[in-house]
Amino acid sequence: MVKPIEAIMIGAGQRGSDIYGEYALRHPEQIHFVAVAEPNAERRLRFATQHNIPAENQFETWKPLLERPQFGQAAFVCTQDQQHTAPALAALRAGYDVLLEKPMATTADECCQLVDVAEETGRQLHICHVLRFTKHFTKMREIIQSGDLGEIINVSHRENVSWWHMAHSFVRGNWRRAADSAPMILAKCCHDLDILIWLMNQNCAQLSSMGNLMHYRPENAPEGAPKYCLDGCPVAETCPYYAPFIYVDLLPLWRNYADTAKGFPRIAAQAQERAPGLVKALSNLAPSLREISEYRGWPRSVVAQDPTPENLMDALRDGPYGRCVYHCDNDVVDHQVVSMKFARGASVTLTMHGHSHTEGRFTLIQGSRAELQAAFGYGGSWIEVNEHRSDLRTHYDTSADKASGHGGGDDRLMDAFINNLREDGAANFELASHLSAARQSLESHLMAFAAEEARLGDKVVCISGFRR
């Protein structure tokens, strides 16, 4: 009988606990967490209790954990972005294979250092580029690599961040300031830059970029708007960013879900807006409805660890997520475009912005023989290929189970990582090529840093020179 992989968790927050930790609880035969380092005492205790971790293996910081003899084979580094480098380097040097949350680091020098140390120590270092593992982007890559589109001439890819997600993460939340986290093009779009390289199977040669922070600024605040939404905001009934509307009512999330879902899940999400009491009552007969009526996940789980309506309201009174979006200390852009030339000559654009009505990624690829259009949303995903000569349209439903994170990518990432550990980095299975090893990930991160340099310097950046 194959024993489960033993692993340590560094950072038991939303990704560490709710995604990777939850996977371990559902698949105890595959992976078992034997130690945890987390500064928040409540999160640390919750994770330790869930995974039966003894008190002597619970740590407030990662240093004493990694000074102890090696606990197992794998280390998960899921700290805040700017805190990735030191524990990841220490874990590699301590003999662990590492799964590191994206972005791998917040400076180009630290990204390069992580790659160098992984190669020097001979340890595996994989970055959580979960889009590679989704049914949607896996199918898109298959279509491109098959040659059905012909030669790829132009790619237009959009990362449409919804207005409420922008307000949550990049105005009120942990990624609102570049100095405290990373430029938004790195924090949000290293996924997208990685997936473009992976889809095209070639690197970017040069790029330029433009964008700025236009809307979420003090001068755009409604007259009389207080610092906190619950301090008597005069436009509480009409402002889309009113915190209880986003976190307690949660209507923006369910509307976004309904926009791209179909069938019963779409009907249920729409009913939550029109008749939440009915949805709650029917959940006794249809337990699947509890995923809506008793929803406790993101973004609620970020605002309050026990996200009951009462606890949410308490957290919004004077916590960061209750602030008026026009009176925060945010400085990251709310829109940016990156224009790229890839190695074989294709022109590629990435548009990222935080004012979309519907959250999702949208892709348009123009080839010499056919066109591909695709949408990847909360509620579902699809790809359509239209052949030039025949006008034949082929439609692919690439939707994942609604309960799976990142369109099914989270679980498949874990499957691949565990299999790769068992095979010592040489796994011969379907998802092996999806795993983003350190040097592959470095390329997309350098593109993000180059894009920010191009935006701030109003210039074109040659990636080969930037890479050196």
Ligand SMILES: NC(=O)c1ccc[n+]([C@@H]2O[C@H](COP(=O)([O-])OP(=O)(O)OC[C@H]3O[C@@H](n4cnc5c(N)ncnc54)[C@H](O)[C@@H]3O)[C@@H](O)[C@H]2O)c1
Given for the second form:
Amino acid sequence: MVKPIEAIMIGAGQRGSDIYGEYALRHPEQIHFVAVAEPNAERRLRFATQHNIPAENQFETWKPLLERPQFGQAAFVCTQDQQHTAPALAALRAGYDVLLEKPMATTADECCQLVDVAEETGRQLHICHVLRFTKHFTKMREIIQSGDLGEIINVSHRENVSWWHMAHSFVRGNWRRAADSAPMILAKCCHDLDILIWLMNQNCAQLSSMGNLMHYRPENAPEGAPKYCLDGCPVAETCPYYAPFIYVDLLPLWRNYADTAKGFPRIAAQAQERAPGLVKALSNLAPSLREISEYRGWPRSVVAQDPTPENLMDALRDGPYGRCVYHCDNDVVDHQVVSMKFARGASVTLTMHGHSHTEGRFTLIQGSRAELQAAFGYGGSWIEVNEHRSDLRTHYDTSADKASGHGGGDDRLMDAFINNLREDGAANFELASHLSAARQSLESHLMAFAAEEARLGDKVVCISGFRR
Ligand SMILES: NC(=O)c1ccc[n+]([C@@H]2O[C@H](COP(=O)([O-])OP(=O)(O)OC[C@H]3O[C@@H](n4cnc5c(N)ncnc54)[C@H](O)[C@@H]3O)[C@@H](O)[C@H]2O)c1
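Could you present the same protein in the form predicted together with the ligand, rather than the form predicted on its own shown above?
Every chain and every other molecule in the complex is listed next, the one we just looked at coming first.
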């Protein structure tokens, strides 16, 4: 019998615990966490208990963990954006193969250093570009590579961040200030830039960019709006950003899910708005409904460790997620466009904004023989190809086979990482070889740094200037 891969967790937060830790609990034959570093005592203990990690293998921070003799083969680095480089470098040097959350780092120099050290040490370094592992983008790449679209002339890709996700992560939450986390084009769109290179199978040559923070600013606050929603806000009944509406009622999430789902999941998500009591009652007969009636996941799990309605309300009274969206200390953009020229001449635009009614990624590709349209949503995804000559229309359902984060990408990324470790890098990590994994991710990060320079300096930037 094959033994599970032994791994250490650095940063048992939302991603570390709820995504990768949770995968390990579902697949004990594949991976077992044997040590954890996490400063938050409650999170550390919860992770240690879930994974049976003995007290001597629990650490308050990554340094002492990585100074000990190597615990296992793999290290997961799931700390916040600005805390990736130091633990990832130390883990590579300590002999671990590393799965590092995106963005790999928040400066070009640090990204390059990570790639250098991975190549010097010969360890695997993979960045969590989950979109590469989705059925949706895998199918899109297959269609492009088949040549059915002909030559790719133009691509419009949209990262439509919903208004409530924007408010949660980029106005009230951890990614609201560029200096404390990263510019939004890096934090949110290194995935999209990476997927564009991967789909096109060529690099970007030059780009320009524009965008700013237009809406979530104090001058747009409704008259009399207090600092916290629960401090008697005069527009509590009508403001879409009213915090209990987003986190306790959770209606924006279920509406968003219903907009892109099909069949029973769609009906159930719609019913939650009209008859939450009925959904709760029916949960006894159909346990899958508990995923709605007793939902504890993102974004609730970020607001309160134990997200009961009472705990959520307590957290909203004076915590960061209860703040009026017009009275936060946010500075990242709420819309940005990147216009790119790719190596073989195609023009490509990426539009990212935080005001979408329904969250999702939309892609339109114009080829010399056919056009491709695609939508990647919370509840499901599809691709449609229209051939110029025959007028033939082909529709593909690219929804995830089972519900898992990022359209199935989170689970499939873990499957691929583990397979790759077992075969010591020889397996296909959706990439040519394990040594090129981090180097390929570097390209999208350099594009994001270039886009930020272009936006702030109002200029066209050649990517070659960012490559060494
Ligand atoms: N791949 C994706 O699609 C995706 C999606 C969301 C977030 N992310 C990225 O994942 C990373 C983690 O995000 P999150 O939402 O889980 O954040 P989080 O804040 O929930 O988790 C980070 C954890 O790191 C811990 N930590 C801080 N200092 C530490 C130290 N010295 N040693 C060990 N642990 C330490 C924190 O206490 C916290 O629990 C971020 O970089 C984020 O941008 C990636």
